[in-house]
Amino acid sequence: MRVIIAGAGIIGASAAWRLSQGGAEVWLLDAGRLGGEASAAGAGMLAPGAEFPAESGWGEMAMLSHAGYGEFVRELCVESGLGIDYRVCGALDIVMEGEEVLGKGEALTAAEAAVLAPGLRGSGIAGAVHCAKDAVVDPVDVMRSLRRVCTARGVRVMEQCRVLSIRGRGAVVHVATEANGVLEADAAVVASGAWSSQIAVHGEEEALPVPEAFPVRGHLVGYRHEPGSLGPIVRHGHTYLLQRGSGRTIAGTSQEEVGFERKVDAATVEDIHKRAAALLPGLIGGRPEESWMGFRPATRSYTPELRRLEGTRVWLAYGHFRNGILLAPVTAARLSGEILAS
């Protein structure tokens, strides 16, 4: 069975790995480079929390993916021979004076929270909720390992290969590309993140309705600190801080619907820096050393599209919004299982 995947981010590459493990011949196509967009830009916070409405079913899927993330990383490290910065460090959801305590976890006083995060000396902090199982992973490490394991298993990685359309009714799927003409496969996957609905999908003749995907720009800033100077993730509202094993400390974020505007906005960077410094004045001092942005792939329901288009050999796998890194293991397992069984 040959499967063509349009999109080589963490969703597409993880699915390619699982499909190749199951014996499929996989072609992994991307308009840019493998892991070059949202996957590389993400902070890598693994915190299922209350990201999805209960009725969507994705809350349970997020918890399942979170529970299996350590094994996913371990297997990827063993097969690739590369290390991945992954840590179950826990998280502190800060509660300010006058705020209601929300979230599941252990309630801590401000003093108890400061023991876990010594730089936590912002004014007005009343306490925190400790989510002990939350974790962080470096998505750049994950993508590096996925490239190696996919290549070793014979996945054909085709970068700078934009997919224009997919004709998917019948036993053979035709994938039209900008640079490589029309390719044939037994199944195809649309996993192009915020660009997914730009790929036209057809039955025999008619265009098939594909839910809209759109970008939500998010900014992040980075600092250099001593490794271990920030233990748990620290969160309040739309502000969070986490630290890599190297000491690189990342603060975020913003949420803006501005299309595919790639400009890093100086005012937004300043706002994130001020919010981070207000929470952790004992850690955040001078200016951030770096800033960047990424396009989170959203749908209008703000939940993922993960399903087969009825009557076709085409699967959708996009719209993971803030949680593509978290949901990659469970998405890849479900997608590859359905395709290999079809």
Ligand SMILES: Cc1cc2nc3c(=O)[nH]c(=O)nc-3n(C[C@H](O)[C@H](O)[C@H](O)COP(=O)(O)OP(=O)(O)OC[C@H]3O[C@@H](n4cnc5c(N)ncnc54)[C@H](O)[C@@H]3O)c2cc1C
The other form holds:
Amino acid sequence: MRVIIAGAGIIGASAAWRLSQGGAEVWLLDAGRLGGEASAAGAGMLAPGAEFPAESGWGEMAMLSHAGYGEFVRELCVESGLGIDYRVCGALDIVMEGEEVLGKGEALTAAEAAVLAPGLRGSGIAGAVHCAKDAVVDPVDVMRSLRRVCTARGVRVMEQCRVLSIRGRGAVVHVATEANGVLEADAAVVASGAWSSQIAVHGEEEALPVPEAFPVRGHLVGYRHEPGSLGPIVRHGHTYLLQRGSGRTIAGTSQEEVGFERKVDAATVEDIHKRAAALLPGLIGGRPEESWMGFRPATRSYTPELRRLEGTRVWLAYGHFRNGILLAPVTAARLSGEILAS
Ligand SMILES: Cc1cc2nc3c(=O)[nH]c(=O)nc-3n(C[C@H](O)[C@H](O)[C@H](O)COP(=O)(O)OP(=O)(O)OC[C@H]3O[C@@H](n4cnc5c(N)ncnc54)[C@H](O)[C@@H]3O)c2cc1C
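Here we have the form predicted alone; I need the corresponding form predicted in complex with the ligand.
Now the complete complex, all chains and molecules, led by this one.
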């Protein structure tokens, strides 16, 4: 079976890996570079307590993905021979004076929280909730490994290959590309992140409605610190800080509906820096060394679209919004299972 995947972010690339493990011939097409968009820009926080509408089932999917993340990373490392910065470091949900204690975890006093994260000293917090199972992964490492394992398994990675439309009724799916003509496959997957609904999907002749995907821009900033100087993730409202194994400390974030505007906004960077310095005054001293942004792929329900378009051999896999790095393992397993069984 040949499967064409439109989009080589973490969703498309991890599905390509699982499909190739299952024996499919996979062509992984990207309008730009593999891992060139949201998937390399993300912070890589793996928080199973992430909120989803109860009826969507994605809360359970997030728990499942989180529980299996260590194994996903281990398998990727073994197969690729490359390292991945992944740590179950826990998280502190900070409680300020007068705020309600929220979150599922152990309630800590300010002094107890400062033992886990000494940088909190001087911040005037009232306490924290300790979520011991939260983890971090470097998504750039994950994308590098996915490229290696996909290539090694014979996945045809086609970069600078934009998909324009997919015609999917009947046994053969036709995928029209900008630069490589019309490609034929037995199944196709739309995994183009925030751009997914720009790909027109047709049945025989008729256009099939697909849910809108749109970008929600997020900024992050980075600092250089001593490795190990920040243990757990520290979170408060829209502000969070986490540290890579190298000591690179990342602070976020913003949530902006500004279309596909790529310009890094200086005022937003300044705002994130100020919030980060107020939360961890004992760690954040100087200015950030770097700042960047990415487009979270959202849908109007803010839950992922992961399903087969009725009557076609076309699957949708997009809209993972703030949790695509967390949800990639479970998405890839479910999608590849369905396609291989079809
Ligand atoms: C600032 C920020 C922080 C984040 N933090 C976290 C976090 O801590 N934890 C977490 O789990 N998630 C986080 N996320 C969310 C996560 O990064 C995304 O949900 C995830 O990367 C989405 O992956 P994707 O493969 O769907 O999209 P993308 O990575 O955007 O990949 C889509 C790909 O499709 C390609 N494409 C577009 N149009 C076409 C076309 N027509 N044809 C072919 N290819 C096309 C693009 O070039 C791109 O490479 C964060 C995101 C941002 C921006």
